[in-house]
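Okay, so here's just one chain, in structure tokens, the form predicted alone.
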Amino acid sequence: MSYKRILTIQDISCVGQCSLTVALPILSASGNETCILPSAVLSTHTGGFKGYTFRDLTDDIPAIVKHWLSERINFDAFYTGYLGTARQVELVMDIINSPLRLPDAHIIIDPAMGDNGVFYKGMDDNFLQSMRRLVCMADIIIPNITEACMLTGIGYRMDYDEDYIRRIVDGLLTIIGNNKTVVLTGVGFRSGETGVGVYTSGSSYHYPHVKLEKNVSGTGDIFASAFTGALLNGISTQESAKIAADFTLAAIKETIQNPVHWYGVKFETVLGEYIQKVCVSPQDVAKI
């Protein structure tokens, strides 16, 4: 198994099991060196907590990058999550275009902008236009259906069929390039089902699983981080998506009977299962 250095760029919500407090332990557990570039620091995430603190770190990013460049630091992969402003998106594009990027580096973008058909708080069309430019730099993007609709301009629907999903995916591939990959989360074609789809211009793969009625913050971050860790270990895109979906589902199951733990997902208690699946050679993954 290779040992790669990844830079993940997103906020720190100190309490709440999302963003960097999810990405750092999961990516590290995959056996890869994980470096962070915080876009903001919040006392908690914004989903259900009141009176949280927020400190924007946009102005700190250029100096951090300048220091890394002076030290000749570089990265095998870049994985972005929640970015709070269009300016931060522009800075991330500069980072990806800089000498910090090794020639064969993976670029994985989670275009975190919204859910259930609406923008997250603070997001707007100006941010969307910047995100459309950023996803063009990606090898792999990991949107949910809402974000995919925002990027393509296709109207959001709660009820859909495979043709609708394929139309969205084709729109995304037109934007990012047909040689790229779309990993679309929250896709289910039957009642009580959700899943993840992996799409390129010439292939499609859908991995369905049961939909649990537990809506909490951080599940998208858990999936994207688990997917990225598996992929960096040489596991195929489709198998990485399956591993990440199974891990996220197992974490939700751990949480669902605990009403006190309403603010996040107890991914830590099933982290050992994830390690067993990704910290092996690619040839052994199918045997697990």
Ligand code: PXL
Given for the second form:
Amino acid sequence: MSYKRILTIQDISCVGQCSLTVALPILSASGNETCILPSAVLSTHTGGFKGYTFRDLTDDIPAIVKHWLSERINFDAFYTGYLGTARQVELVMDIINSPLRLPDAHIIIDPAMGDNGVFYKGMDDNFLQSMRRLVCMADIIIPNITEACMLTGIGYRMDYDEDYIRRIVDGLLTIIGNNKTVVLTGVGFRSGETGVGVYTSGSSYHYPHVKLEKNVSGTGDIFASAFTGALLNGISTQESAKIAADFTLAAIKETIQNPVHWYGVKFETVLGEYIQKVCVSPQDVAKI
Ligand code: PXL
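Based on the form predicted alone presented above, generate the structure block for the form predicted in complex with the ligand.
Expanding to the full complex; the earlier chain stays at the top.
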């Protein structure tokens, strides 16, 4: 199995099972070297906790990057999640354009900005403008429907059909380039169903699964991290999306009955199942 070095750039929410506290364990579990660039440190995520602290680390980023360049460090993949400010998004673009990037590096961008039709706290149109430029640098983007609507300017709808989703996907592919891939999360066409879609200009694949009512911060990060780990191991985009969806669903199932654990999902308890699926040779994946 290959062993890749990935850089993931997102915040540390000290409590809340999202961003780096899920990306680091999941990517490491996929058997790849995981390096981190924390964009900010928050006491908790912003989805339901009150009075959280927020330490912006934007000013530390240039010196960290300068040091890595002087050490001739480079990466096989970049995966970004929640970024705190528009300036950080600009710095991430500089990183991706720098010698830190190996020639065939994967660029995977989760344009984490919002959910249920609205921005996360602290995000705004200025941030969106920067994110529109960052996604153009990606090979693969992993938005939810809210983020896809924000990026394309298409109105957010809770009720939709396949034509609406195709319109959004076409809009995204126009922005990022037709040879790229859109992995759209939270897409379901029947009641009680959600799922993930994997779209290129010439292909579309939808993996439906049951919709469990546990709408918490971090499930998108769990999905994107699990997807990225699988992809780095040579597994196809469609199969990686399926593995990541199954893993996220299993984590939600672990947590759904527990009202005390309202702020995230217990992905740790199902990591073993994920490892069994992604730490195999690509030829064997189809047999699992
Ligand atoms: O991607 C989810 C996320 C990550 N980081 C922070 C957040 C959220 C969602 O609420 O608040 C700080």
